[in-house]
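Okay, so here's just one chain, in structure tokens, the form predicted on its own.
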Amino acid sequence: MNSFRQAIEAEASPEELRSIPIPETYRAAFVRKDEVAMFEGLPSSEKDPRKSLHVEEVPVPEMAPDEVLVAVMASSINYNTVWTSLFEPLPTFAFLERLGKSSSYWNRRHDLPYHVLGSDGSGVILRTGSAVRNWKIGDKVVIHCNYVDDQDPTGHDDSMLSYDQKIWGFESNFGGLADLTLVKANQLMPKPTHLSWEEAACNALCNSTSYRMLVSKNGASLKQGQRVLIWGATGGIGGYAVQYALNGGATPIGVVSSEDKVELLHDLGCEAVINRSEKKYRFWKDEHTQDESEWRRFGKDIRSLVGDDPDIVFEHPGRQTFGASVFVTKRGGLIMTCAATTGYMIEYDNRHLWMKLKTIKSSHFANYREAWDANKLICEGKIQPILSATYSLQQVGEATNLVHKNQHEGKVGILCLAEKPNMGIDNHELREKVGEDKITLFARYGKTIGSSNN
């Protein structure tokens, strides 16, 4: 791979790297399927990607006509990384099973010992399959991770729906932490030309969730002059929550963890923040109880800043915090849930959701073009990145366990060919235009959180 990095730091043309051959093997980060009970007995506090997870070569798959095999330049750690890598709630091995079980020989493809795993990625095109129409070698893109077929009718109304659908390197094979990965030619989107590869790597996951969870149809419909509560504002899908309110008129209502935290959302534009760790509020007295006079609490925090109730909830933490967000929306307000990072079995009391006609509405990831127009902000300089740490691809257990151990802010991105940070930058105009204290404004914070987390 060290021709393919070089050629494509000397801006090779499609002919040159035409000319360089595949290799049969590549590096990449993966997970071994006779290695899913080393964790077993364990909480999920105690167990540690950096034993689970090994960086070494694997061979190069077969592409599919309709696949590219991309140059990963840059990658980043999502939760689904950490789940992965703890084998939990299940190992990741059963999706592959069952996607290797599909009458498609391209499908079994994926049913390996190992899995390659990685939702997010930035690179170069070095090979397209024979149906591929709109992508060329050296095209530098990104890529989402929805992965759905696009001759299964289903999911023709939003791809979302497709009985097919799954999450690239988690659900399928082939992710994007490694120097190659293979993806479906409908999974890429143009690379935005000011942003280094680890920060434009780290977009497409969470950017695509939050615009689908706020501004698109399928999601709030985010209007102006609406309050929008936001759970772990300046997380990974949280950061991209607080700018799209703030682009859309609304006012964010951050909850975060700390002081430094509320500085970086204060910079960030948003002015109403909740340090949950300073009010010490207990949602649950015990493992079975919730407390509805810390809701109570909770909502009156939340009118002291901005007047009211919110109109919507950008609901992630789950069963921690689902009973309280149900609680503090307001009348015919919306819940809008797009994960559980603190446990699945959620609990409420329905008759604050019922007699006050509010709604709870699901979100998962986003269809194409709800990816592609939440990445063309990112290409205008309207949405930033939320990159706030950088490591090596042989680092990549640390990173995870950086994640899973939530000691860090924003996004964490992962160098995969590219050699040192800060490479990739082709329109040095729009990046001084947008600004550079706002493109690297999580990076900044997130050295000091990250110091005062360990």
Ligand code: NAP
The other form holds:
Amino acid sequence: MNSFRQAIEAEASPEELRSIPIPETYRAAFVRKDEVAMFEGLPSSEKDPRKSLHVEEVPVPEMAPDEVLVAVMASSINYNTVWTSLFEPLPTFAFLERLGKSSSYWNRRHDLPYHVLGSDGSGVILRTGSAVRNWKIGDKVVIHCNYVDDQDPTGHDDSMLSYDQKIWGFESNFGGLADLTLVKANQLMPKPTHLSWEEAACNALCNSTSYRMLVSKNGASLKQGQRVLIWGATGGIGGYAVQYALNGGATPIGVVSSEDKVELLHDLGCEAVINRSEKKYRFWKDEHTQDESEWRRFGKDIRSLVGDDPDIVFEHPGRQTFGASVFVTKRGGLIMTCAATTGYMIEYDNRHLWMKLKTIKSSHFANYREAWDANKLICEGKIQPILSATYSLQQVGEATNLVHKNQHEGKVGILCLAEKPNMGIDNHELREKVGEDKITLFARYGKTIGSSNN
Ligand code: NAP
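Moving on from the form predicted on its own, please list the structure of the form predicted together with the ligand.
Full assembly next; the chain just shown is listed first.
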């Protein structure tokens, strides 16, 4: 892959890139099927991604007619990287085995004894399949992770409703934490020209998810003046959610767990912030019993900051917070949920939901249109990347462990073919116009924030 790296750095023409042969193997981060039991009996907190993630050469897979082969310059860690590396809540080989049973030859390729993971990426197209129309060799792209078959009729209202919808690099193989990746042409979007490879690579998964949850008609259709409670407001999806609330004329109320994070949010323009560590909320008296008086205390804190209950709650911690989220939502308001980091068996008091006509709505990633629109906002400098730290592909275990331990901010980037940070910026004029300060806000705080409590 060295020849490709050099060619890309030298801005080689499509013809030059075409003339370089694709190697037989490439460097990739993967988990191994024969190791899925390695953490058996351990609590999640003691499972260590540095032990389960390997970085080695694997064979280059065969490309389908609707696919492209992309040289990955950078990628990022997502929470699904954590899930895959811990083999929780189930080993992702279950997804690959299901693909292995498919009648499609192309689906069956994914069922291998190793799973190359990663659901984000920025890079350069090296080869296009015969059915690819809108993209060509040499195009600089970012990749979104909605992996759907566009010949499936069930996906043609909203592709997230497609019966066989999957997340690339989590429920499929050949993901983005590698020097090469194989993706469907309908996952491609233009790379933001004013960003480095790693700044460009960190957005697609989390930014598109937050866009669908808050902005899209498939989510909350956020309106000016609304109040939005955002859990984990400096985390991967929370950091974009805050920006969408601010851009849309709403009032975000960010919940975080340290003073540094409070400061970061203030710098981002979010005035109303709750430090949950300082407040020491105990929504659960014990493992089985929630404490309504603590929900009430939390609700009062929100009202004292913004004068009213939140119209929308951006919910993803799950079991630990869901009861409180339902309680504090305004009469007629909406709880938007996309995850359950702290446990997926949720409990809440249904009386507080129905008597006050609240709605729980679910969301999952984003369809191509939503991902495209969210990427356009990044391209135009209206939403900023929230990259706080960058690691090499070799250090992928370390980087994943940071996210696992909630010791990171925003997004953690991974350099794949890019040799060092800050490469790949093409439009310096736009970068200057958007403002270096805004683009690198999370990176500046990333240096000071080392740990937080769960
Ligand atoms: P992240 O970067 O780790 O951020 C999550 C934030 O949640 C943390 O920064 C933490 O913030 C907060 N948090 C953790 N434990 C908490 C607790 N007990 N109570 C309250 N807040 C807590 O992860 P992410 O990328 O934002 O992802 C969050 C979740 O969404 C993950 O489960 C992920 O798998 C899921 N997700 C789903 C989709 C989808 O399409 N469905 C897409 C992206 C992510 P503080 O410590 O500062 O409070």
